[in-house]
Amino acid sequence: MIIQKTDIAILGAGASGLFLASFLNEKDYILIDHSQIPLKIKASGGGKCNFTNEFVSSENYIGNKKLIAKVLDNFSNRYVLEFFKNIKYKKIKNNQYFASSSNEIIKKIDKKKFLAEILSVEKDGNFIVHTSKGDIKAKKVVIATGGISYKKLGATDIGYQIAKYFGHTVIALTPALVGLSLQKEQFWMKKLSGVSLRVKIKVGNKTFFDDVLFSHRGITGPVILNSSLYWKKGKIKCDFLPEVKIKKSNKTISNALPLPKRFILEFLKAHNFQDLPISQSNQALKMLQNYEFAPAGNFGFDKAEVTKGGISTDELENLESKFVKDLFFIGEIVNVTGELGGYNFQWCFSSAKYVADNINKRNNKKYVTDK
């Protein structure tokens, strides 16, 4: 039974869905979600939402670089900062922009929602969106349902199901920006739960310099989360002494190096090194600077900040389905994944604005914010 008709049905009221609605006439769309509060925005950045970065380019993402660059150029980080100019925010670690509270981000973009569970979508002339509260007829559908990480925040796979129904390929979904578990040879790191230090990690052709945090499950922290985006299988290389100038000394290595003593002692013990004067510890120092290991895996979707993979961009033209006219995909559900540091929210905002521009042009209407 059709309970409502609309021009545009936006499926998902997270960052991308809400931002898209900000550039549409309220009379033209219905925003459908099962949750009143965009929980992922609320929880992000420790409750302060790192919503973009000072430096953003396609090189900060995995995916179709040409498409990413085009979408970012259309609505860059500068435009994001301009959009949020009336909220309190500041640039902190690693050039990320954080709001004083994620609630300010939500308040700026929050819109009226049709609260219902999205069940399926079909097309017979117009689209029919089946929900737990009835069917909605729409001329256009925008899928903004996000990834499947953090199910406790309401994540579902409904967007992928809908995409497959319409013939789209979903590139393998894997956890990303997530901690890494360890092989038996690295279990010594588990004894360091709570210890953190700055390291340089090389994974593939990417190099990251930031904090690693040891935990009882394995290793995490910003440098590991970023590394997890590019790590598939095999070894990664870690330099535990990236900024240390080693001076000859009679002090033992555990006292001479500006690293947590607990870390040094566990490292020495695990690799059968004695705590000798630093001048006699060349082999240990060499290993600390060129430590290679292969992670066992990762902490899984429940601990992942984002989902890597998604709707194949080869089957999209300007984020619109090549198979079904007026079917669009934006945000995390697309096979585009950014590094840690505000890049994924930037993609959500940029892809939403890109599709809003296309829809407004097609409808020959001005943006709501231009009125």
Ligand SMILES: Cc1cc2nc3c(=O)[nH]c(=O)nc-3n(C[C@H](O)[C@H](O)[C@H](O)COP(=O)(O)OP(=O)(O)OC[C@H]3O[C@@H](n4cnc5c(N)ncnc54)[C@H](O)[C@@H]3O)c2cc1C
Second form
Amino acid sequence: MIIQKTDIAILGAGASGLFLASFLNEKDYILIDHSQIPLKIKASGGGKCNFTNEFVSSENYIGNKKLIAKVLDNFSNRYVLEFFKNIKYKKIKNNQYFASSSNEIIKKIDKKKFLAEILSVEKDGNFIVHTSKGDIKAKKVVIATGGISYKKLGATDIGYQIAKYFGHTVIALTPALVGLSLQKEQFWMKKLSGVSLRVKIKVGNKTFFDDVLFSHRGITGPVILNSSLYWKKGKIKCDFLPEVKIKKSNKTISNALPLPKRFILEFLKAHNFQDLPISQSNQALKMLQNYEFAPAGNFGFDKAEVTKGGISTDELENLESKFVKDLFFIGEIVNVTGELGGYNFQWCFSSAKYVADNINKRNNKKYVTDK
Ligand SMILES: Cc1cc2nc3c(=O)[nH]c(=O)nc-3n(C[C@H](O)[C@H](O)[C@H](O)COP(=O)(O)OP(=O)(O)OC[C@H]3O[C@@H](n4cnc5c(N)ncnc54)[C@H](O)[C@@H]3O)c2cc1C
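The form predicted together with this ligand is what I need now, so please give it after the form predicted alone.
And the full complex, kicking off with our chain again.
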């Protein structure tokens, strides 16, 4: 039974859905979500939401670079900072912008929601959105239901199901920005739970320089989360001494190197090296600088900050379906995935603004130049 009619049904009131609504006329849309609170924004950045970065380009993303560049260019990190200028935020290491609290971001973009489970969408002239509380008739539908990682924060695969129903291809979904599990040869790292150190990792054509954190499950920390985005089976190369100038001395390797003692002792033991003076430890030093290993896998969707893969951009024109007019996709559901550092929220905001401009232009509404 049709219980409401609207011009635009926005499916999902997370980062991209709420941001889109910020550029539409309140009476033109209905925001549908099963959660009152945008839980991923709330949890993001350890509760402080890393909402953008000082340097953003298509190179920070996996996906269709041309489309990404166009969408980012229309609403760049500068516009995001301008939009949030009234909240407290600061730039920290690696040029990431963090809010003083995620609640500040939420307060700025939160809107009234129609609280219901989204079940399916059909099109018979207009769209009919079936929800647990009845049907909503809409002229346009924007799918902003996000990825499937972190189910406990409200994620479902409904957006992908709807996309498939309308003939879209969903590029294989895999966990990304996630910890990596280890093969037997690297189990020595599991004994280092809680230890962290700065390393350089080369994975494919990408090099990342940041902290690794050892855990009982495997390895995590920012450098590993970023590496997980580009890792597709096979070896990664790790330099455990990226900034260290090795000085000649009579000290043993465990005393001479500025590495956590637990780490170096475990490393030596695992590779049958003795704790000899640094001048006699060339082989161990070489291995520390060029440590190659193949992770076993990753910690899975439950621990992944994002879902890699999604709606094929080949089947979208300006983020609108090439198959079904007035059906749009924004945010993480699109086959665009950013690195760690605020790039995923930036994509959500830019893609939402891109579609807002498109819809406002079509409806001849004034928000179009109001970036
Ligand atoms: C722990 C964690 C920390 C993160 N930290 C950062 C960070 O600091 N910086 C960064 O850039 N990115 C971060 N991310 C990634 C970022 O949160 C996501 O990329 C972003 O939220 C995606 O926005 P979205 O609008 O596409 O989807 P979401 O924000 O996930 O919104 C989707 C909405 O759809 C709703 N929904 C889903 N299914 C249904 C259904 N069947 N019925 C009704 N409603 C439904 C959900 O309740 C949700 O509100 C983090 C992610 C996690 C999990």
